[in-house]
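Consider the single chain below, provided in structure tokens and representing the form predicted alone.
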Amino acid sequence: MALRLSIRRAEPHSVDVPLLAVALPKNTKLPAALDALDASLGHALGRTLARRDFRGARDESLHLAGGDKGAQRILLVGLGDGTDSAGALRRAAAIAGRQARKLGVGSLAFWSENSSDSAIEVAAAGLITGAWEYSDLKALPPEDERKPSLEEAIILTGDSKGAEDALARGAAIGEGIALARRLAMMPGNLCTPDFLAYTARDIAKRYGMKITVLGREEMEKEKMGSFLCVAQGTPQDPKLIAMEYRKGSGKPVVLVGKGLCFDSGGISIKPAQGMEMMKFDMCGAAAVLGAMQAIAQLELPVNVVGLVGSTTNMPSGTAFKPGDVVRSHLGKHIEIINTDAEGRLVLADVLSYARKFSPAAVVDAATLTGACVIALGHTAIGVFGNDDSVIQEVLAAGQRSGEPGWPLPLWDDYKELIKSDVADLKNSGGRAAGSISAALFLKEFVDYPWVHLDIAGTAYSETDLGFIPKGPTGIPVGLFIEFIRGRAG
């Protein structure tokens, strides 16, 4: 059930609401817009700061009980020390909205001292994805244990005449992160390349896009050998989806996402310990399907295309193994060293199928590389490209966005890392430099201004990160959708 928000132009003591959070910086007094809702708690709160019971820090929260009229309970959400006023207001909305699914309470009220119409936005979109849970495959828990479900928030306003717009564009955000989440925690076996193109159809007809679906047959005609060879060795269809949203004059900007719906890793066989994460290497693909449902939502005045190619990379009597050489759409030809670098090989046939486009630029999101998450770790994503003009427009919308990347070198001295001694080159640099010697392989398969994003480190996490659950984090969907809205002035 999708959460819905409203805008109440109301004081926080005025609300009657099962929950109220509250969010606060770091080391703050009590602000004076709190101070009617103070003198109805007995001053509990005025002492709970003063006392430093609560500090205001990233991520802190403390519950205290609601007075005999207005809420019933009250969150403190901590700010932080306020450097980046954006992704800590949208932390402590999902705080808020996670807390308040735990408590198990229909809805809940949320207040910031910062009430411009981006605050409303950032924390429309926190909210969402705090709210948000993926518990369709879970039976119900006996009729008695049962906690109302988390059905509305509303966001506290002043005189703000922009506010229904900001809470509209926050919306819009949040759902694509839901669904780019909902995407990636499904199984393999559920979200299959089926799967990913009868959602990008659904998304298609709903915001007049038109779409176009390469199946196993289309892509042999294509001559796509680098993408068909990592799909031999499953009986699934693989799917090329292009999706266009035509809202804007001149060239498109295109996003590609990579949509490897299981990887076992093929004949160069994953360790088993931790290969159900796997399901989880389509990542980049949902964040495009997530990222054209929030761009059409916000009716941005801007041509996108989203192409995502979809496959599994299994083992079986059929697939592709190491020493192979196959016939890319470019028409270079590429030795296989390891299958378990299957990704760059489907992206490599995306990539160059995006030059039918015409793109103006291209940004590509997979979870490529181990390595990226040695050299990174889960705060940042790997960014690499050929247009330093367009890879500082990515880090400048992951910044606002809440979505930080770093550049990383696309030396010509790392080329002899995939030189091949039977092929163009190969599609295997070795451990050394292995974030890098993939991004170089697939700028091979290039010709426009383009930006490659590795997430393998940043698109799900295997720990609770406190605002949200272990599982996926819906990154780069905001990344997109600032870049797009970069774009579109």
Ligand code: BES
The other form holds:
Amino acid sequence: MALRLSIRRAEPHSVDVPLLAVALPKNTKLPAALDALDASLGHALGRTLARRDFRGARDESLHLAGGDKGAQRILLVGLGDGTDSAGALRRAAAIAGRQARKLGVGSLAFWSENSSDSAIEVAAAGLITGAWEYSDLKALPPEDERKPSLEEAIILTGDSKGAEDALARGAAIGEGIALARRLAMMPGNLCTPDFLAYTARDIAKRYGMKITVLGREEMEKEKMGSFLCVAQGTPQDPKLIAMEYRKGSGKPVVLVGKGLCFDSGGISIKPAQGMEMMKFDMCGAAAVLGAMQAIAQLELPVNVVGLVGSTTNMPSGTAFKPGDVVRSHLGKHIEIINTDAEGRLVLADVLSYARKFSPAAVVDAATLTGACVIALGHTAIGVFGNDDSVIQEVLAAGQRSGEPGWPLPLWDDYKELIKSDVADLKNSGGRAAGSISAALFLKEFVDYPWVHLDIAGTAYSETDLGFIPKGPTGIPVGLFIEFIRGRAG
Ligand code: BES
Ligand code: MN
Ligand code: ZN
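Since we've got the form predicted alone here, give me the form predicted together with the named molecule too.
Everything in the complex follows now, all chains and molecules, and the chain you saw is the first one.
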């Protein structure tokens, strides 16, 4: 069930809730605003800080028992040294939401010293993402072991005219991220290209967007030989989804997502170890859908088109194979070296298709290369592009959303890597500079300002990150939203 968010103009000592989360910066003394709370706890809070049992480091948390009145439990959450205050607050709120969910309380209140509208917005988004879980496929525990499920989060704040609007904005962002995570977490037999199209139609219907979905037949008419060769080995109908949100003037920004609902590698099959992770190969597509929903919910005054290229990459008697040459939508011929380099083949035709929207700029997100994980790990998104100012704009959006990217070069020198003996290009440039050669491949299919995000290392986590459970992160929904907001002025 969706988390109900609200604002309450109340002092932290006076709220009667099962859990009160209190966000505190590093090495802080007790803020005056918490004196009454401290008194109601017999000064346990002050003593805890004085003893330095809790230091307020980023991601640090400590549970305390509540007093006779007010909150039944207290959770202290650290904000760190506050160099990035919005990011720290979002993260602390996510930890609070997650702890509340784990504890099994029906509601929580959240307090931080900062009660600005932007603080309320990020706290709201953080609480929703923190409370997120995917439990559809698990039975409930037996009745006598069942705990209340988290239904409500209350942000405690002072007086502010914009507070309700800020809360609604944070909720829109949080729900966009939650949608992306949910789609990503769904197994490949449930989250199919069909299901992504169904989800996109549902969003389009709810927000009055135009939507076009091309299947195999329509893509054959469009001569999308690059996309279709990937879909050749699967009986499932591939989908090219185009959603148009038009609430502004001028050329649209186009967001593009790689939507491989499962990537087995095809004939160049992947090793069995960890192959189940390749259900996450549609995280770019999930982020486009999550961002489109949030952008519409935020009613941003802009034109945005969301494109998703979705299929599965499977070995079969009909599958494409190494050595094949295909003709792309743009007309360039591509020699297949490795059928596991399928994402760029799908994106090549989607990026070429994007030309029909006369884009002001295109940003694509794709779990494109294992090499990106080697280069940047699980911390930074790999950022590439053909326009320095749009690259800077995207990097800034990633800073604001707490989804940082780092630029890598697309020098012509690297083009050698994707030269083919028989065709215009080959689809694999080998191991060296693997993320760069993949991005250079995509660059061959664009004629507009374009930025490519390689999210192979950041879209999902194989370990629990504390503020995000093991599984999909929702990246880069926040970056997409911030980028579009930046354009909305
Ligand atoms: N989906 C994978 C990339 C990937 C790897 C994402 C690990 C997340 C984690 C992509 O389709 C792929 O298989 N890329 C190949 C390209 C190679 C064959 C040139 C790779 O990175 O190994
Ligand atoms: Mn692959
Ligand atoms: Zn892939």
